[in-house]
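What follows is one chain in structure tokens, specifically the form predicted alone.
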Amino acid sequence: MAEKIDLLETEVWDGNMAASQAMRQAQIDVVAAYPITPSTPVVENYGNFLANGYIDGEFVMVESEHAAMSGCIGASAAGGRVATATSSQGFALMVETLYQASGMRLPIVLNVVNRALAAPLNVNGDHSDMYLGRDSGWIQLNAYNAQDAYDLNLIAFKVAENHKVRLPVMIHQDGFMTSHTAEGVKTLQDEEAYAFVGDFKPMNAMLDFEKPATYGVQTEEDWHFEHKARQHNDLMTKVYPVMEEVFAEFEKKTGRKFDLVTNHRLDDAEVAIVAMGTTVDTAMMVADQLREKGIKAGVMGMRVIRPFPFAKIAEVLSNVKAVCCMDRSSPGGAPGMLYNEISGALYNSAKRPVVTGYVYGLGGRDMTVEYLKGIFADGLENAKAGKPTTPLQQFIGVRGPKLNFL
């Protein structure tokens, strides 16, 4: 596999700019938006591109995030390539319409710049909004940095618009830590980026009067079950092969490899951290440092959150003795989502590892190298004992008396 350097340029962009530039290169027909921190620059940048004549299309300012996704739904159903962005409380207001978009199989792309949910009010990043939308029927991809935010937007359009899929896609990136942090981003030239995404090919467009289609129908007990079972679940299983094909095509064009999960030094690892967002890159650095000391540490990053890649997770973690799951969201009296779902993926594995959970980083609190070293140390103790020697769920970095759950 040869990296096509001649097609790549390096720009200094933050995650928001990286996402909006990929949207520009995809030549979107409609962006309907209502700004909210920290995702505002995604749609603001796009509006500037349009105002300055760099792109064609429509930029529609609406009165709320609910209206933003409603506008995207209408434009997508009419046969357009559509995208927008939101965060936190705006995402929460948008949730009702997310189910409409997935239920109608509309290939909308949504950049979610992850931020804490109130109360108390907080504009910094955690994964509360990500967790809120995980059962909405959307494909969900996870960016660890600005480069990923660029790459995954191009990938998202190609996956969503595949006629075997036709489902909406979210790309998640950490608020401020990715969205407002500038770094070098290797970009495709405009014509190559668009060639990768491809021309938009409508399917069941409302404005195709030769082939009429109905949207927004009502089903009761006679057909509602079938619709949900086949679409929100069975159809999601069809996403894996399409996504893997798109990942392979993207690697061939750029040299950058994506998979359902990120496998960092897990083949012989005794202890692994499972994480999302910016924590993945930091955890990989810490694992490399520990390897220099003879500690067999590894990291699994969640690249695809929905559909949840159970089989791939069980395969990648098959030889690990202890797994530490990092949840950046307040679980509300239960173990965190990653703890629960990773445990489910591993429950029937032949070498069932010890699984523990960690809640961290709420409201933008830092996850440090020292904290991660301590978590790896916990995992090593559990691996040696073959059972939990630490609480099943800990709160990392919280001030005051130590908090554990279970």
Second form
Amino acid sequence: MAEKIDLLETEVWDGNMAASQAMRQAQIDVVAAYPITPSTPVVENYGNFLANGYIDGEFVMVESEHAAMSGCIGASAAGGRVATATSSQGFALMVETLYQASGMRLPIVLNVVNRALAAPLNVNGDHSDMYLGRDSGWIQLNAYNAQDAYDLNLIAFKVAENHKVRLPVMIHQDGFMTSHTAEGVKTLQDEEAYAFVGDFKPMNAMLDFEKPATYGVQTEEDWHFEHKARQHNDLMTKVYPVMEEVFAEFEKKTGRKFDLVTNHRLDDAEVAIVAMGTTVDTAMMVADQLREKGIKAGVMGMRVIRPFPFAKIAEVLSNVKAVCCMDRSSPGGAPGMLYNEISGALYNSAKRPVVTGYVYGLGGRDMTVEYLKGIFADGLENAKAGKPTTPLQQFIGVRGPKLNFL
Amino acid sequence: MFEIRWHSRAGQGAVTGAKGLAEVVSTTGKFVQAFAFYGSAKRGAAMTAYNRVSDKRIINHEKFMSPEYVLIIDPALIHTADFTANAKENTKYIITSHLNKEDLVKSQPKLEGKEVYVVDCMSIAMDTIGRAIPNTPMLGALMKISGMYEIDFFKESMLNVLRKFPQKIIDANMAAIQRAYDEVN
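Show the form predicted together with the partner chain, please, the one above being the form predicted alone.
Every chain and every other molecule in the complex is listed next, the one we just looked at coming first.
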């Protein structure tokens, strides 16, 4: 029986440690993992807990990220609680198996510590890997800081494993900016945390020999579409009710409130920034500073990236006049994902705000308070003019002549 | 809110020092951040680490910082690192050096007119801990100059931070903190 760890009410943890502690508390049956910067400490800490007797489950060392997710798929289909972690190139190598995991409806939890994709090689944080996973059929939750990384891990198991959902969940945190920044994290004691996550309840477990089940069969033109349609249907209709229930239960236990989208002072805002990761937190601070000067600024944080909260976004941004969408991934010859998807959510809305896009922070480039003030100022001009006063796609923080497109 | 920037070489313990300070500050109910710039820095490469301390929850994640304190724990970095970058008018510099303040300022004219404190963390670390890990002595010096916490309270808190280490190492660190506190000027 694993030993318990007495935690302080507030521990000073970085995002990686926060994730590994939550994984330890969830009493996972199998972790199959291959380390890669900046997510390495997640599995390193976890291995440390295991070696010191704090974990009963199995830890499988594998030869690649493709094998890591393959191991997770096998263990999850066998009928256990399963999780792992990766970043960047490792995530890219995992992609083939990500689609297997979601298609087989396996409730695996994957910590993705976001990092740029090569070339050129870069170990720092941006959202390229996160964007690569967005059509993979996984649920994607987004942490803005280390506290979120801890909380969302506990929440993720409960959502993924719910029999109405049965879909894998990624928890995204910003490489280095969250994963290697130590800050105060409010904890739950081991018993409380496990009581919240609950016992794993198997469904169609392959180790249940009384009820044989098959995973990963071949379906051609005759059935493939029906399976994919059902998976999409469940993502669109089954996930939110369960997630909102779990968020409410978590709030009751901890006082910390999560929503499908983070609504920071949007109700009377004229200008809003839409962002993900640590930028949400910093933008909220900047919005508060601007409010003190009488500028009606707000922030929408993408807590849930997939399934994309289309209706909720249209609702919280319905009275805003200008929206600035911030993409931390090179769009590779297109508008940014957030620009496109937020525009899609708002196009049929009654007041149809002006939407502009920004590409920023690639390879860990700093998103500063000053840049955010400039983006709010752009948005305010758009709100006054009732139309875009800037190009639709601006690059922020890149050296050389100012880059604009569209 | 006040902010600290550490200048160090990878392997000298600036990140551990910044995290240790954060742990102590956190136990007093304040809010903290400790982070560093990594890249693919190898042992011995110049690097920077950072602390933010505030009475309110810190949600600023920008890496840019205009620090109140600059802590230099490797003696050679005053000649190579851009340690005055984004400094305030009244930024305080605590520098590891075997030189006295006058000779130190002479050797680096950028320090002219700045509020400079000197402490030989390297010798202190070698004498007490037996290794060139000047992070904990620098924290002792910071306590003296900043007046953040009484030294006895700080040492008691550091006992908890260092609790995983053997008693010999804990004792050596306590001696290092006290000596740097007494010697910084």
